[in-house]
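The chain below stands alone, shown as structure tokens; this is the form predicted on its own.
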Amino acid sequence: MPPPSSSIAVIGAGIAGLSCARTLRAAGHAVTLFDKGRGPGGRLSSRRAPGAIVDLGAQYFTARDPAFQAELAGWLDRGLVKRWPTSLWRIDAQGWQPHRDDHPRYCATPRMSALTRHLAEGLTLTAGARILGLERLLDGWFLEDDQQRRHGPFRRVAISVPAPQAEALVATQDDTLAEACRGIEQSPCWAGYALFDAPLPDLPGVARDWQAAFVNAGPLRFVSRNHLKPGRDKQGESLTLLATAEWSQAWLEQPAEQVADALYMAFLEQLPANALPAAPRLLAAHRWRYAQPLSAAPGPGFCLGAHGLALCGDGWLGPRVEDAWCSGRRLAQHWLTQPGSDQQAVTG
């Protein structure tokens, strides 16, 4: 096993990068996280709007993997997450129907980003640093950000950003990793959100406190009511409107204002004429250019390159939040149990 003092960089402070960093840090390694955002989050990002907090990425997560289930149990015990939604619906050609399956769903409280902030506790995070390039010298890896700051040296580097962004970083350093990135297709997603001064009108035949709905027609695929999530009962009515991958791709370069209007109109089309809400006081949209992988790359859930360079994230295992967490953890565990991979970082 490499010495505990080995220094490791993790690019991307989403759920995969945080899982990787925490596993390595728990084993005694010095880990530095880098993220282009103001803080950790990735697709568990939330936005504080006037009078409300809206989740813009993943609205919930499930737990199928045993290791992730064990981690979830600890989060539940500490009150970091709660089960949500418990009133889930489906909208299709037959109208609104209750949706039931065997997969409990969970949401962080009081916002999805609270979970990633918890996972970042105790870690060294350099926020607001978009890493643009990598360089390997005799003493290890150096990273350069968009402010022309240089970070390093690091014996190993884990890249947990979406595959197209990872490819740009590794293209000049590792042809094998770059080719692997090109094999992963990432789908986009537009996320609209609407804030209201009054609750939505009751819908005939639908529970008054419906929390979320799958949409199986038109540009929408999921609608959630943010104020009915755990810890948000003091805020006003607000919706998050997630578009389908196909629609998001077709509207990818359209102005956010037009996208928000289109997604809100698509939601109104799912309501009866006598249950339309008053106009929202705020309507906006956020674009995820690389939201989810269309399919995961075959393999152990991560991708190893030469000289201590590696990739992790949902593109290497699966599209779910738990897949991203498991991917980062698996990469860290591999490094911890394979001493040879650390030597490559310096001697090649």
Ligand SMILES: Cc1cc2nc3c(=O)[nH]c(=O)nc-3n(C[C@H](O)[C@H](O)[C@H](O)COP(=O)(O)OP(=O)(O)OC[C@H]3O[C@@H](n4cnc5c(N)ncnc54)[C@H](O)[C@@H]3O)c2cc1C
Given for the second form:
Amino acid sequence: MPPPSSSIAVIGAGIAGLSCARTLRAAGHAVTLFDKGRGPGGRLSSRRAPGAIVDLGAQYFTARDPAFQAELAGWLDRGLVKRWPTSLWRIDAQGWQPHRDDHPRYCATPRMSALTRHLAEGLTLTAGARILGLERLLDGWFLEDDQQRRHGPFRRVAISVPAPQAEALVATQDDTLAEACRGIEQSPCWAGYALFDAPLPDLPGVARDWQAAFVNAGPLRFVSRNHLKPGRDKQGESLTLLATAEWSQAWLEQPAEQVADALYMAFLEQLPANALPAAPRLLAAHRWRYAQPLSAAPGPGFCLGAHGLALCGDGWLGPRVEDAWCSGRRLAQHWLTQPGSDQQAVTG
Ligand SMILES: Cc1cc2nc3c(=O)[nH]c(=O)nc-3n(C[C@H](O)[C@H](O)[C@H](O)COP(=O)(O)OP(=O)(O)OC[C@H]3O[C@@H](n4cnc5c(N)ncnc54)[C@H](O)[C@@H]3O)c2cc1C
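Structure of the form predicted together with the named molecule, given the form predicted on its own:
So here's everything in the complex, that chain up top.
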């Protein structure tokens, strides 16, 4: 039996799509999420390796927005997220120094993707479905996936994928949305990771349990020790090594093995010669082609097209997890409070 015509499709089960879907679902709408990945998460993804779980995308998140702070309070109560890192450092020309600022940071336990798994609970998600095209017929929107399956009809479709990927989906359907997508540039990020058989040697003048460091030198911008995140105490030493946007752009098409070597060498350069670790037992890298928006579109935090088609995600509000969550929620709230607004095109 086809879904009711009031049903809503959400393409992309990252944190924006999930917050959009949850808000709509809580108001009684029939929502179906689609994601090309094996599960939800998007850029909050984690990789399981022997003896370690490595966060490959966002390493932590902040909470500046009041609505996100309220949601975070519930996650903290349930033990889903914890404060992290609490031992944060900065590496620059002066060496290693403690980094302190006014932003508490949090991560999900026991891995980043546990948060999006939790948010997906109770929602209808079709995973492993890359949506290739949309078509609007008299009875609503239909989606076509990469396995020649057709889904629909849907009265509304929220597209919560990075803007360059969204552009490909809306190009034949909505010129205004396609144009808005072209205005958002997403910077890439190579994420290297290294697993070790033994803990890193202690560093002179640095806390033994340093958890993460901003790097202001060379190709790296952030280093994090996954096994020192909450809930991972049984895991061995593992590092995530995030490259700067500029370096990632320059190395975008290089083989992952070479990238991993280069990022690990860059990390070793930040260590004194007498504190070098033994060679990692696994060294690899993951490429994020659309890691974070360079600037977000000004506007309400989402982009509304015609006939119930809309865009949300970090590109429409800001480059952080909390922006993506707020963007999805704001789009859902807009649809809930202004149900007749489908025909007007409001760009961000
Ligand atoms: C390396 C890295 C480090 C970061 N560090 C931080 C940080 O420290 N703090 C912070 O707050 N934020 C950080 N971010 C940014 C943060 O991760 C993102 O802003 C946020 O996760 C974006 O969520 P989203 O739902 O908008 O998009 P995504 O998480 O990208 O979700 C989009 C989803 O759409 C799916 N998809 C794409 N195309 C299709 C298609 N055609 N059909 C079906 N599904 C599709 C994808 O599989 C994905 O699951 C970082 C990101 C990266 C990559």
